[in-house]
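First, one chain by itself in structure tokens, the form predicted on its own.
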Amino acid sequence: MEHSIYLEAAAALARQAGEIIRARFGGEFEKEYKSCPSDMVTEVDRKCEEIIIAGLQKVFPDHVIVGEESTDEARAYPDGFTWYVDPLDGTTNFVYGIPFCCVSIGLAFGGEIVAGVVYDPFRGECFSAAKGSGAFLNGRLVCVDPIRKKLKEGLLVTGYPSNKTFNKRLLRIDYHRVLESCTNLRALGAAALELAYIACGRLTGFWENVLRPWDVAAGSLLVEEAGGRVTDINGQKLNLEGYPSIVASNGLIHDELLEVLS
């Protein structure tokens, strides 16, 4: 299956949305709460999603589109093409003026991710991948961290659910155990971009207990195509439904990481 047409369309739309994010960053914009005060959405999220969805519908009118701000039910679609769109991953960072957020657009066919783009508008970095074709950063082939072969050598990253009702799932992790097992731990606030950083070797391992399909669709493919490994927190295949957990790594530390998280 030729994926270049999908990547080109996704990258172009991600850049359009990125221009809006960059232009509105640090300014005034309307914001609302979704599930709770820490789960925010802004007019910028919605405007970017409108642009992306309209662009995808124009080029691929028969495809299903699952967007963060316009979808009530997040599930996997076993037939045909499905786009998973996060127009502004890292909304909290954006609201607080922290320039670490991105646009994430992933494409699944028959329930399997086949193409993905993660675009960082502040650094002009466009990460892209197609099934079986490798992972790229601004057109340059990238790979996961090949050096750190033990968890104790790895730099890890995690995240926390914006919806506080999921905090019990956080308590299943022994964070002291994790910290004692690795070099250090980060929490950067944008899962899709953190996965992209795993793909290009800037970070060694990542986990998060409560995410959404649009958070992980593109990023998970980036990691796999860069030579890494992606599972859920139980070591099983990542499921694009509901509130998935995810563990991603350079592959070399994956089993160790799963053990520490168990």
The other form holds:
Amino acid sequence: MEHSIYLEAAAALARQAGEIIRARFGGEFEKEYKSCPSDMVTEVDRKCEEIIIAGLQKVFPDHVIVGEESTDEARAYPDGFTWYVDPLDGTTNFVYGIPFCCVSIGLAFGGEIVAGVVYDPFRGECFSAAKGSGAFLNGRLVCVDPIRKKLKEGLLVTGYPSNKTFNKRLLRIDYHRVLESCTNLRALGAAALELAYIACGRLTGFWENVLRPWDVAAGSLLVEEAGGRVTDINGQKLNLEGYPSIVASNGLIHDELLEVLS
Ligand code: IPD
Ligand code: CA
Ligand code: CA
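Would you mind generating the form predicted together with D-MYO-inositol-1-phosphate (IPD) now that we have the form predicted on its own?
Complete assembly follows, chain above in first position.
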């Protein structure tokens, strides 16, 4: 299947949204709470989503579009094309003035991710991948970290849910055990961009317990196309539906990482 038309459309819209994120960064914007005060949405998230959805609808009127700020139901669609849009991943960073956020747009066909773009507007880095064609950073082929073969050599990254009701799930992880097993552990605050960093070898392994399909759709394909491995937290195939848990890595440390998370 030829994916370049999808990637080009997604990258152009991600850059357009990214321009808005960069222009509004550090300024005044309206904020609202979603599930609780730590779960924020800003007028910038909504504006970016509006632009991306309108742009996709114009070019692909038959496709289903699942956008974080406009869709309650995040299910998988077994037939045809479905876009998963996170217009601003890293809203908390954005609100607090930390320039680590991205736009994430993934495309599934028949329930399988076939194309994805993650765009970092602060560094002008556009990560893209299409099924079977490799992963790219600004057009240059990238691969996962080929050097760290053992968990103890790996730099790991994780994230914490914005919705406090999911914090209970953190109890199943022994953070002390994880820290003893690896070089160090980061939490950078934008899941899609963290996955892109796994894909280009800057980080070795990532996990997070409660995410949404738009957080992981594009990034999981980036990791796989860069030669890495992606599973759920039990080592099974990642299921996009609902509230996926994810483990992504350079592949070499994956089994060890699953073991330490179990
Ligand atoms: C959040 C970020 C964060 C992750 C949260 C997500 P948002 O997405 O990806 O890194 O830890 O679980 O909800 O709300 O900034 O799009
Ligand atoms: Ca997100
Ligand atoms: Ca978001």
